[in-house]
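Next comes just one chain, in structure tokens: the form predicted alone.
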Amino acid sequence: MKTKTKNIHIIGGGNLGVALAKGLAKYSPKSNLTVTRRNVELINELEDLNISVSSDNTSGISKADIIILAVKPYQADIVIKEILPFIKKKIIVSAVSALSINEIEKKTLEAHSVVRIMPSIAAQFGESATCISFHDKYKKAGSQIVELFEHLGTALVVEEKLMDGATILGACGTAYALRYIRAAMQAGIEIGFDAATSLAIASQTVKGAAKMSLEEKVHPEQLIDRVTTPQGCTIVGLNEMEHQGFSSSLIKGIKTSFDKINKI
């Protein structure tokens, strides 16, 4: 049976929406795509890609047999408002922080299925951890989405009141590990290495741990056994990161980035 082509109309060509927009147009190529910004001049590059953009959001939105908010959650009534009246019986996946599904079938008249997503900007390299959530009624529409978004990483059913914490864990937790990258790209650099041997090796070794802990599927600590050993430079290194707080430190800013969102 093959697969139908789907229409996806991205709302917001800002860093997330146009990270999904390429992950999307290399990883799923049964999707024509969509994408609108006030700006259309700063994403016209995506027409190489064979992706539509305009100015205007309601451009060919009544084609859509998915539409994704990818905007500010202050932006978020403003384009309901706008589209309303030229959609019917649509997927409505958003990915606006702290805007719950509840809220989202108020605005949107209880006549669409809604879904809510927490991708992150490596959804345009096939590598995000994106966290999905549905109500049962809309499971159908659900079991799209994930099906879609596993074209663009792991795609993860989570419950609704989780949503939060998948934003801090996932999405900013992509700037997380980018800093680690940049800290031991600094060191490699301070033991001898240039700059950009230094961040090919620090970029490569993350790579490689997290595919280790993907397709293993056990306890970090039992793969860092595999690498330390008796009296040896991987363990001393180890317990002077932890002396300085390393855990603790990353800890504490996931859990401050959490408090953050809750109060928004």
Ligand SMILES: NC(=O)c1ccc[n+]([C@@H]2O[C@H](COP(=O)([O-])OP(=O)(O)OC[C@H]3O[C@@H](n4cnc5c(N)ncnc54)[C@H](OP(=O)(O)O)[C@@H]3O)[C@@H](O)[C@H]2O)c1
Given for the second form:
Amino acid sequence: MKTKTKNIHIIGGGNLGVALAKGLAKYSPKSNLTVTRRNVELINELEDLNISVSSDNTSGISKADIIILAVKPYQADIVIKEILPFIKKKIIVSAVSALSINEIEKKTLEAHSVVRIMPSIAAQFGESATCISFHDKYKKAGSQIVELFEHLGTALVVEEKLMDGATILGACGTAYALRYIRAAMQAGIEIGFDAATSLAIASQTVKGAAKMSLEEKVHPEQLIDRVTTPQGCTIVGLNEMEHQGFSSSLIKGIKTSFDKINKI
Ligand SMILES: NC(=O)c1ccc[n+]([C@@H]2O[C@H](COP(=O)([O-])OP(=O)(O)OC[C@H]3O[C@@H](n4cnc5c(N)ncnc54)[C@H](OP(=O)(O)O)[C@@H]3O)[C@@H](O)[C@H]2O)c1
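Since the one above is the form predicted alone, can you give the form predicted together with the ligand too?
The complete assembly is shown below, putting the previous chain first.
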């Protein structure tokens, strides 16, 4: 079946909005994209990718099938008020953290469908673990958004109560994983590699481990067993990391982020 070209209007061309636009331009060719932000000169480069840019949130919005909100939570109200006259029958997709579907409905007067997403900036490279949530009455719109985000990595429908968790584990998780890569890179330099080689090895190793985990879908420890030899150098290193609190610090960090999310 032929998929119809979708007009997608992304409001908030910052870290996430630009990552989504670049990812959609690359991996979802059936998308006509517009990105808006007030300081539009900072995203003019997107025009080279055939993406329209504007400082006017309502420019071309009447053509949009899908409007993606990618502004900070405190910026959402003003943006929603601005686009209110143009959202009838459109799908409003919100990536705004901690803003519930009910709250969005209240602000937008229910003249449309509402879908919440929690992608990561890895969407730019087609590798986001996007969590998606919607009410039953928005099932049709929800399915369209799942299909769209499958182009940008994985798209998992979750209960809305898990969206804060998705923000921490998926979106913030990108930063935690990069911090691991940075630490491994620094260790690599100590044991003899130059910085660039060390970074390349650390990054590809994480990519390889992630791919194994995604494809084999077994407990990570089963895969770790394949790397560890009794009395070998992997297990002594792993155990020393655990003595120093490796897993514990990660778990505590993730829980601290989670505790913070509703206090911002
Ligand atoms: N970054 C991530 O990894 C990530 C992942 C998942 C979800 N999120 C969520 O996505 C949202 C955006 O995060 P972000 O990191 O991309 O923030 P950001 O980099 O600060 O981007 C927000 C953008 O919104 C624009 N903006 C602010 N007010 C606006 C207005 N009235 N009209 C149009 N554009 C406006 C800002 O540009 P101007 O000042 O030029 O207008 C800015 O570029 C947040 O709610 C965040 O929780 C982020």
